[in-house]
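Take a look at this one chain, the form predicted alone, written out in structure tokens.
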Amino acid sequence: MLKVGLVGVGGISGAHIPAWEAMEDAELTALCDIRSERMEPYPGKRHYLDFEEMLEKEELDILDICLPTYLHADCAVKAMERGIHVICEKPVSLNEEDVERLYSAARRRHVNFMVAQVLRFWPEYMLIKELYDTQKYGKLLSGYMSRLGNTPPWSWDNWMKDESRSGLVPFDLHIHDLDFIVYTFGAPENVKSNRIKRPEQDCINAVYEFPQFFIETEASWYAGAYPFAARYRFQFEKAVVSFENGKCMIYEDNGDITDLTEAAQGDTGSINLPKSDAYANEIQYFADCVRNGKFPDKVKAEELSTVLGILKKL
């Protein structure tokens, strides 16, 4: 039974905690947050207000870091130096040099380290990687990805609105789509971008150019209460594949239309789009790697460095 501790009982922990609780071969034993009230909904866990006290008193196999971005790297290193495996929420850091520092600590202490880039485990997005790799519908011609919403008003101490702590839209929001692009297609040859950055809002449009295709992206924190939505549309030679308004569709050049959202309820044939929780998928993957003594190579250090290097220039 893997013993797990989680630090940072904020918004994203609401996706991580149920995933750990659902696993039969892992036990979430301890939580840590400087706000005791955040841990009150979980009376069956040991609660800590001090991170180093939790590391000292608990015998953990895995630490799950759900802290604000600027705290990720230091906390991860402290845990790994104690021989604890670490899964850390994105982004790994605001500083590209932290990537090597973290992976060096993992190698030195012979532990696993992984950044939870969740789109790599999201069925609708993994579909695009599968279609690109297999060329089922021919070569990719173009793509569009967007992640739009309003400026988050709810973060502790307003850390998300502080560029020095969150990196704003590039590092907190756009990183999802850019990480998927680098993971699926590699590093782009060229990047063209425009940005409107004001105290109350932040909006980016970036085009990533590859030798035979381009991908246009949008990411925003608008000042108004714009509802959050994530979408994509990819144009292949023989089909357009879209994920919009919660529906994943394939429009083939022969007139066939496939609704994978409905097909996911049953047998989908050669294309399988399972109904699953991507956060649970990534956590299960990491736990399996720990259990099997395998380093989690689905998220590679060089890809993380590439993403951070591009984000710093937007």
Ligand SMILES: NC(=O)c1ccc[n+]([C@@H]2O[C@H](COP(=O)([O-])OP(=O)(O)OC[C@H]3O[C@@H](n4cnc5c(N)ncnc54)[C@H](O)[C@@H]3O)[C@@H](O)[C@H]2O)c1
Contents of the next structure:
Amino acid sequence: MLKVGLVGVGGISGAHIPAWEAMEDAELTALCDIRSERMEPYPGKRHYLDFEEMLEKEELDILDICLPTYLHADCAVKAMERGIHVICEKPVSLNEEDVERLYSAARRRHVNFMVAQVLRFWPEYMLIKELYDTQKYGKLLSGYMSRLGNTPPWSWDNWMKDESRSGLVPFDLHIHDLDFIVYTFGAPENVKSNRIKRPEQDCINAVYEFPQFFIETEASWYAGAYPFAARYRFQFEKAVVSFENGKCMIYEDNGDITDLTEAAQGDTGSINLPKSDAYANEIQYFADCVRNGKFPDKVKAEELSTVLGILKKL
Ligand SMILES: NC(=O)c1ccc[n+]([C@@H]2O[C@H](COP(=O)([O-])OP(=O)(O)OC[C@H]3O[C@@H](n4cnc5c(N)ncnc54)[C@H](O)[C@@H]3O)[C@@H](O)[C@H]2O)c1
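What would you give as the form predicted in complex with this ligand, now that the form predicted alone is on the page?
Whole complex next, starting from this chain.
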């Protein structure tokens, strides 16, 4: 049975905790947050207000880091130095140099380290990687990805609105799409971008150019209560594949239309998207790697460095 501790019981922990709870051969034994009330809904666990005390008193196999971004790297290194495997929320850090610091700690202590870049485990996004790799609908010609919403009002101490702690839209929001682009297509040859940055608004438009295609992207925190939505549209030679308003569709050049949305599944021919929770998928993948003594290679250090290097210039 893997013993797991989680630090940072804020917004995203609500997606991680149920994933650990659902796993049969792992037990989430300890939680840590500087706000005790955040841990109250989980009375069956040991609660810590201090991270170092949790590391000292618990015998953990895995630490799951859901802390504000600026705390990720130091906490991850401290845990790995004690021989604990670490899964850490994105972004790994605001500084590229931390990537090597983290991976060298993992190598030195022979532990697993993975940044939870969730789109790599998201069925609708995995579909695009598969279609690109297999060329099922021919070559990719262009793509569009967006992630639009309002400036997050919920974060502890408003850390998300503080550029030095969150990196704002590039590092907090756009990183999802850029990480997917680098994972799927490699490093872009050229980047063109525009940005409007004001105290309560941050809006980016970036085009990533590759030798044979380009991906246009948008990411924003608007000042008003603009509803969050993530979208994509990829144009292949023989089909357009879109993910909009929760609907994943394939429009083939022969007129065929396939709705891959969960509700519409049943008769989609050769393509079926699994009904699954991407956060649970990434956590399951990491736990399986720990159990099997395999280093998680789905998220690679070079890719993380490439992404951070691009983000800091946006
Ligand atoms: N993968 C995703 O889709 C996704 C979505 C949201 C957030 N995130 C990432 O998850 C991380 C956390 O974001 P969030 O929205 O949950 O933030 P949050 O502010 O809601 O939660 C952070 C929690 O950490 C606690 N905390 C702060 N300092 C601490 C310390 N020193 N020791 C212990 N606890 C401490 C706070 O009390 C708070 O409960 C960020 O890096 C963010 O980018 C990822």
